[in-house]
Amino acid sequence: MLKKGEGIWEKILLKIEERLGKGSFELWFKPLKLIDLKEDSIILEVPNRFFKEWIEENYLNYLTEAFSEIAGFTGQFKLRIAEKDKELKKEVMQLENRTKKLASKGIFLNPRYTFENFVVGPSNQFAHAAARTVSEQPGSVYSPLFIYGGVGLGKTHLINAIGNYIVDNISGLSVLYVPIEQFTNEVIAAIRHQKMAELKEKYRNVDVLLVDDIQFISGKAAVQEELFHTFNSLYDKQKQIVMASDRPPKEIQDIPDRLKTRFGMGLIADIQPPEYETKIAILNKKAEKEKIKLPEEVCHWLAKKIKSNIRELEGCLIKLAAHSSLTGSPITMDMAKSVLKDVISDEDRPVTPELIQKTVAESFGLKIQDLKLKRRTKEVAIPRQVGMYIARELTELSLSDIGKHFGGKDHSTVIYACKQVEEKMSKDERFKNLVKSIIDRIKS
């Protein structure tokens, strides 16, 4: 139940910044205003379209959280744009008016990823295409088609813009676009409340089923085998199935070698990190597309500094955008340095394995000696593939001078390391923000 009473919105907002801290919650809570509360759900209103975008994106949950813990609240949130632009007021509500109308029909899809808004280059340009045409004649060529790479390259905007084309070009094909977390629920619900013939109905009869974030099956038997046999039901009636993952098949830990086999038999098409030249390009359409003023030094200076993650990159001009929109002040390189000097170094100091130690140990309460160590237990373990990954992340070490530095470990360790980590963080905010804050150390 929803408690109302004086200041509730006051104290959610203490508890964002005392999770959130000063700087982002100053940024980008602020501003917002709460609208109206009710029991199912609440209305905030954000200053414009970059303030809706950004905290739908990666602040959602903080809200969620704050709400439920002080006032009981589990329902929707809505963000409503309060700027004046008629326009682009009604770009935004032409999206969420789709969003409500494929949800209605159980596709959840993001209105925001299609091919049109999707920047190519030599780093994606072979699964793009693969994408295009898989989108172009779903079930008769590619399937299963396995997208794989890094973080925040473009994977979800890939397969999400494989659903939209389909829904938007070829009519009578149902669609159905799940992230495997959500697969995994569904399982375990529909195990506990003898289901499972739904599930199988749901899953089983669709035309193109689209899974992101497949590495998360990894040690989930139950879901495992239930994915198996879908896929096996979809494949023998030549229907269209794309996977998403952070590695290939092969390299996805804890699953049958069956599973492996079936991920890999269609086409595989891995995503690179992108070129300065895509960066750019990634830049200027961002801007383009949200009518933002981007000096082209701080363009460059962004594309420069930004070295592998779109979203990252996008996340920056986006903050950019966001603090000239209170301010009333243009973009500019000096602003650009002091509103990103968070996220981004200017100087270009290098980043040694020592100090990455010095800053990992201080964070964990433990000595430099011991993420040297071989000692495996839980304490020591988990800081030292934090320091593996961090390395990656910011130095140009490869995996076995890596591996050196941090107990004599070999570059499978590493891998492995940095892979547990990025799992971990994917699950745990607060893990996730305790290596975001020792790697903001130490670039600072």
Second form
Amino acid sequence: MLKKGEGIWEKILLKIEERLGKGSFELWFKPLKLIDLKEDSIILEVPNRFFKEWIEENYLNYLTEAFSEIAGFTGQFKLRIAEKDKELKKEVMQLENRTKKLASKGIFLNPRYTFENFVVGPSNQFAHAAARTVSEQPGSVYSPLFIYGGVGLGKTHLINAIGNYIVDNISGLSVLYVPIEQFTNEVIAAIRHQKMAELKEKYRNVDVLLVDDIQFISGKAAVQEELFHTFNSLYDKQKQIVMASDRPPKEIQDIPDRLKTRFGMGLIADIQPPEYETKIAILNKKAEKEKIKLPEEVCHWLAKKIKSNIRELEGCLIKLAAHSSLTGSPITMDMAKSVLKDVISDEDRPVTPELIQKTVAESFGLKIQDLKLKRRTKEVAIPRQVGMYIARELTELSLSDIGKHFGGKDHSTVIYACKQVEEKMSKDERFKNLVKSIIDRIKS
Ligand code: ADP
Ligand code: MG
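Having seen the form predicted alone, I'd like the form predicted together with adenosine-5'-diphosphate now, please.
Below is the entire complex, every chain and molecule, led by the chain shown above.
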């Protein structure tokens, strides 16, 4: 039984602080207030919308877990804004109402992901143009549309924008947005409860089907089968299908060729990492919309430091805004450096071959000497190739210099090594993550 005032909230805060560390805890959880505690819902008050958005996107699972562990609570969280800014508060309410209204019709779109909020630059121009065309003439031009690109580059934003546009501008069309994990869960549940007919009915009768993160369909035969037939059914009726993925169709592992072919049957559009100017434009647009006073100097610094991930770029801006609104002090260069010190390191520490060797050796449980010496054993072959690959990615060293550092190889061996690593990364998700994590450690 839940009761306010029995120190539950304090216990929960302690638990969260343990997990999160002091810095983030003080910034994001200290300012929260427990307003109401019921069997099935909890209302928390947050200082402003930055908090609401940030906590909902990043820390909701911390709250859920701590509440369920300490109070056995499994209900819903509502974050209420204490903000005095009436206009912003009103806008948030409007967005929430729209979301609720759509959700009651089974449409789950993020209302903030619209074309108006999407900054177009050379890196995403093509995908954006394709998405716009599809929104204006669903089903008749490019179907399916397959959008792919790296993490945090705007794929989910774009396919939601298609949905939002159609819902708002073309009446009478049914729209369905579904992340593939959810589709997977629905297929599994339908099989278990013998409800396949309902599932087919739901997915094969829409006008616009938006499927997110389709790469996660790898290796799931039953889901692939169902998607294949859904696809055919919609395709035959000239309905609009849009898919988002972190890689192109031919690089999605463990799916039958007939699906790969289907995915690529319409238009394939990629999104590249944003250029410096696009990053600046995104920051300024977001700052303007959220009424954040972002000095030009800080804006340029962020755009320079955050290499590609737009989610990270926005995250930094929101963190600065939250900090500024809490302390009542404006965003400055010094403040930014101190608030973001965990995210952005200030000096560009040069990446040396020694640093790469050390990190690679540690990650594979080897000694540095193993990578440097000429010896040819199987255990060191792959780590050494990884080392050469990372050296080529992160340093300005020539290929033959890289070879010298890794067992005295010549430049063609380095080229071969890099090819091998790239190929293995494209086929083996775990290997790819391993290499990425080594690169991250070297950079940080
Ligand atoms: P992905 O699905 O590719 O991982 P998201 O669509 O979730 O990336 O984008 C991450 C964040 O960056 C979102 O908050 C999104 O609104 C923002 N974003 C991405 N691209 C743009 C853009 N071109 N203009 C404005 N915001 C963008
Ligand atoms: Mg996404």
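Rigid core: the largest C-alpha set superposing within 1.5 Å between the two forms. Source: prediction; values computed, not measured. Positions refer to the first chain, counted from 1.
**Student:** So with the core overlaid, does the Cα of Tyr389 end up 2 Å or more away between the two forms?
**Tutor:** Tyr389: C-alpha displaced by 2 Å or more between the two forms.
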